[in-house]
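In the form predicted alone, a lone chain appears below as structure tokens.
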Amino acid sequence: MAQRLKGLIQWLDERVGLGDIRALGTHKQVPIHRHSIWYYFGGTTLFLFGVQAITGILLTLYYRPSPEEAYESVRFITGEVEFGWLIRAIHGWTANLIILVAMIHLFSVLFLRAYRKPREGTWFTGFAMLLLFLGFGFSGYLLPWNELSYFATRVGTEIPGAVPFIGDTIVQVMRGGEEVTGATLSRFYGLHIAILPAMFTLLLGVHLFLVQRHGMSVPESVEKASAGKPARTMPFLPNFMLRDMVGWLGVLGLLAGLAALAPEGDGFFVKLELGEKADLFGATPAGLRPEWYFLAMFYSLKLLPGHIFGIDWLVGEQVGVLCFTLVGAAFFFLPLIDRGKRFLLVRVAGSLVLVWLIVFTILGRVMK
């Protein structure tokens, strides 16, 4: 059997290069220091995306995006194909850890100014792929066609409304018409499998160029207490490869955990139950709330009056639109604002960014 598995990748190294492969991963240097940590979360975020991609092509197989029948394959996979419901929920969790797990990614690279040059391209990719998981939670929440999905759809879709002179036509390229009907559905599950899915490997594929490219970045602070001393570092394979997937085995043990114990959520942040099948003529639920990695966002735009100071034209939900609109630019343009000396106003501001994220979510679940 050794000798078949030798003669095996003996096969492919003559044709495929592995010993390249292998050279380039050895080669590959991963430096050391306090911050190390940090760097594990873009694996992390790597991996779940197969688990989403994996769980999700399973669920494909079964859905069948229709109104009359998209909630009925949901509750036939979760109660009629055999682990359905596991490989459901684990979609499900893993659809909301992604997105911490990126934040978190995101808001490293931030404090540690990992962003800076010659690393801009990696930002501005990386960012990007965050929208994109936040577009997967969007047009993968409405599939299930039930009650709550339908709704909070209808709710969110209207947002984009509130853009001046082309709010309109943004609502109805999302809705596919009017209103919330089948039409929707066809275009967010087109969204989900197959326009998201090809724009997140591409990114993906110049992200990962980058990042070899470049190597990892290096903390300021690091080096100028190291200056005139050798970086420690160690080879990305197998040593740091190796670390990183004992997290992988830790995050699959997590999801395999929560999937097993809590398969409909927590019933607090994240709510997977499919309840009941969507009635578009039945009124809108009390106390709907979207998904928590939109709560700050939603709980902001309700504190917000109709007219700001009164003022006819300055409409509150407009007005806040616009502020997330300019915030996100700020985020996505960041390597171009920080040029040394304004990182200290860029600390301060991710800072009230991330306290502005974290307490908002929170008060947007309790407050009523």
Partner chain sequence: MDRDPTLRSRRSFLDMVIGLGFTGLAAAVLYPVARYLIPPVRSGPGTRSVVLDPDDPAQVDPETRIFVFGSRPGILVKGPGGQWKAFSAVCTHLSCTVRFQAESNQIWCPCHNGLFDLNGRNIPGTPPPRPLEEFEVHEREDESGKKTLLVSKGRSA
Second form
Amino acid sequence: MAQRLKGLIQWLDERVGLGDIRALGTHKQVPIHRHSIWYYFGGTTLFLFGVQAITGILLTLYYRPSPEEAYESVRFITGEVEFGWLIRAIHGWTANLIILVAMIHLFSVLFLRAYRKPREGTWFTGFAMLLLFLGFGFSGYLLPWNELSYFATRVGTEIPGAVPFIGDTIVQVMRGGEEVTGATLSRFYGLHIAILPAMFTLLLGVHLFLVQRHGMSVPESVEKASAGKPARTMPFLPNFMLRDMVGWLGVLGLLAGLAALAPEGDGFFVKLELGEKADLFGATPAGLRPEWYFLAMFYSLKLLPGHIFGIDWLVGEQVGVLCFTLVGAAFFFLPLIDRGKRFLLVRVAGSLVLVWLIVFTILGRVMK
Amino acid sequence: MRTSGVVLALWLTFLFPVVVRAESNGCIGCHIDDTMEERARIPAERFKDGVHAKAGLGCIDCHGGRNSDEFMQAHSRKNGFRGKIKSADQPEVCGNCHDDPSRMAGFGAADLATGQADRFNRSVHGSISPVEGFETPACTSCHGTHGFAAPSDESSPVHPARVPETCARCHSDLTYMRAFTSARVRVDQLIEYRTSIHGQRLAKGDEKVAVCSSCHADHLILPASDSRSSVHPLNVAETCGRCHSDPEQMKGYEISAPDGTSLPLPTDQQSRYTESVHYAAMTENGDLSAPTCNDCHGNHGATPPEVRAVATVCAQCHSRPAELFTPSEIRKDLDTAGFPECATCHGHHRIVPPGDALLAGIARGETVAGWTPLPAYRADAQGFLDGILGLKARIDAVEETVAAAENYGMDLTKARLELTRARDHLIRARVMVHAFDPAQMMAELQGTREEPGGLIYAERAQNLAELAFGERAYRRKGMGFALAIIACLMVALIMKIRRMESRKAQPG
Amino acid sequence: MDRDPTLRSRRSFLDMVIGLGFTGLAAAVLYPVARYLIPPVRSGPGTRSVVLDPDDPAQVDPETRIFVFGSRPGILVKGPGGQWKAFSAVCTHLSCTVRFQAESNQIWCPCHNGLFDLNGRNIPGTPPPRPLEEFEVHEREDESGKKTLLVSKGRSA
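Switching from the form predicted alone: structure of the form predicted together with the partner chain?
And the full complex, kicking off with our chain again.
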């Protein structure tokens, strides 16, 4: 048996070059230091993306993207198809976890200043992928075509309308018309299962290539401490890979637990219950909130007055959207902004943003 | 000379007053003359005996023109002569005086009431658009012309005894009525009225009874569809109550009791009715089809329903209970005992929402109308009550289980459907009480070979809910299994890492 | 390297556990996926819409014209003009299930003899205070020319 396996491996090696891949893995070194834990979050994000791809593909087998059938088909999946509830619950929970893990990954890179030369490209692609995750979340949320998602999308797609001059056009392009209708559903479906995955795959390829190319970044503090001496490392294969696997298994177990115990979400931050089908002419349900990862922005916009300082041309919503855009741009261009000794500033600003995100997400959920 | 003296005396006695009045009223002087054609003479004859002549009014006060012997002078349009007063002009002409309190002061017992013309103008009669070839109703349609008399005067067409015929002149004339309203207009009100207690008593000379105007108002007559109308469903009870809630008015009237004795007519019907479920349905739920007085007693043919006709009256709306009750044994017993069918248990006028308590009452041997049910009925009632309450309790319990399963995110659509069916049978069981037949009640609760009953459906829902709980347990078991594998793997992997790295740390 | 036989056997045991674990995990993941891939035999009822074959007695009761619409009953009749009409079969009086009555060509509630015409309008003088809730009916034809009806709760685009 073992003999035969060895034969198979050899056969493959001769044709594919397994040895090269293996050599690549064993030569790749992962530094060991007190910040090593943060290295795992990238891999976990990747693992969760794999879960999303598989469960997502499975869901397309039964899902039907039309206003007449979308809700019914999701109900069919959870109610009639065996283990359909499990697939949908895992997809729903992972969608939320992946954004959380990706954000942790982003802030760890930010605070460890891992984006500095020569890893600017890794940062750019990574940040863009986080934005794509938000896009995945936003587009996927509408697909069940239930009451909550319908109205959340109606509110959500209205926000770009605050952009001067082209706002209305953006809203129309997003909705595929004046209103959120079946046309919007078609659009969001296409976005969710084709456009975003294609873009994501491309970015992911570049991201992984760059990570491979530059190796793991060692934090400056660790570099300084080791003072030129060769840092302690472990080979990616098998040591780091096995550790990664332990983490993934933990995440998988977490997902299994969440899906089995709370298939409809925790009911507080994560809401996966289907509820009633969207009624286009129904009243907007009370206490409408977006998904938790949009809560901070949602609540900030809500707090802004209609006109800031009562000035006519300072429309609250416009200013808010402008601020988010600026902060987002600043994040994206961080490696270009942070040159030389500006790291303290970046750390303070990053901390402020992180605190804002946490506090406003909680406030957005708790406040009426 | 003697002859001339006699002639003079006669002249002085009989003709002089006429000549004198003719001098002060040129119109009558000519119009009263025998040579006048009837058309012109009769108005003058009637007028001189009417209330208006007594009040000192003359022809010109209504007809215009000059009080002159000279024809051209008297009938000159230049002098405002208008000849016959058109219907459309009557309210204004009559209203000139009758809407003016200062002019009406001093007439009648107190000052004469005013505003009739104004009220008429706002009434259904006052707002009819003219139709070619038909006279629209106006003041004279009811009050007559020229020889006006007070309504208390028997010669008046609006004297209570004559009101029904006066109204019927138009309202029983289908050709006339169709000219102004729809082809479906009713013209049988008078015939119905004559059969009513009101009509019968009126025929016997009782002028206290209700006539058309008692309910429909006199001048401000509005259609029943108008919410301001005295006969609008929401106002009917009040309108009937104006007489029927007045002990003074009802004094002397009697109604016969089941035992054949006579009782004084009660006056609490209106107050009791306003506490009823019917009144609430109308006023609180806005259901104008809910019954008020006339829906059970009839409107024009208002008569109290006979004891044996109660179920028929109630069946107008409550057809299902009546359908079950009519062929039942219990109905025969009630009829024999002289108890008013439905009203025996549900009461009358103050009919409150039925409930299981009514059934409990029968089981105890108590009914609203004082009927004492036989022990067999009491035992049946207790059985029905236990069965209904049992089914209700079962449904509530299953409902709770289903809701609990739903809370775990299970889809219990099918269980809900079964519960709906169970609840159907609960409602039907409650109606089934009216048949007072244990076998039929059993069919609703337990079911028959052909159709399951409420308890069976509740059981099916319960089974589905239990299946869901089973499914939940299965899910948790599956999760536990997966978690166990994952945990083992994690431990094994960690051990392997430890082993591998400790080995590497060793030299060699 | 490992000259110590106990260490070696312990190592191979560990490897075996890991191998078994991954096999088990693969089974635990693949089993639900495989079951998921098998399509359910019966298409389930929707709560907002349902596809009906009006001639199938399993879907629409031939006598009462009742069909299942989510957790509640619906009723499918041919309207006065011959077009299909569907309503919620929940009586507006006390929520009993109404049914078609062939003799009177009306919709009838057995609880209190409520009547509705074939447009779902409550007939005055019977207990129901309001018309039945109407559903939208769209006729559809599949490739084989078989006609089915898509019955949906109104007002969804």
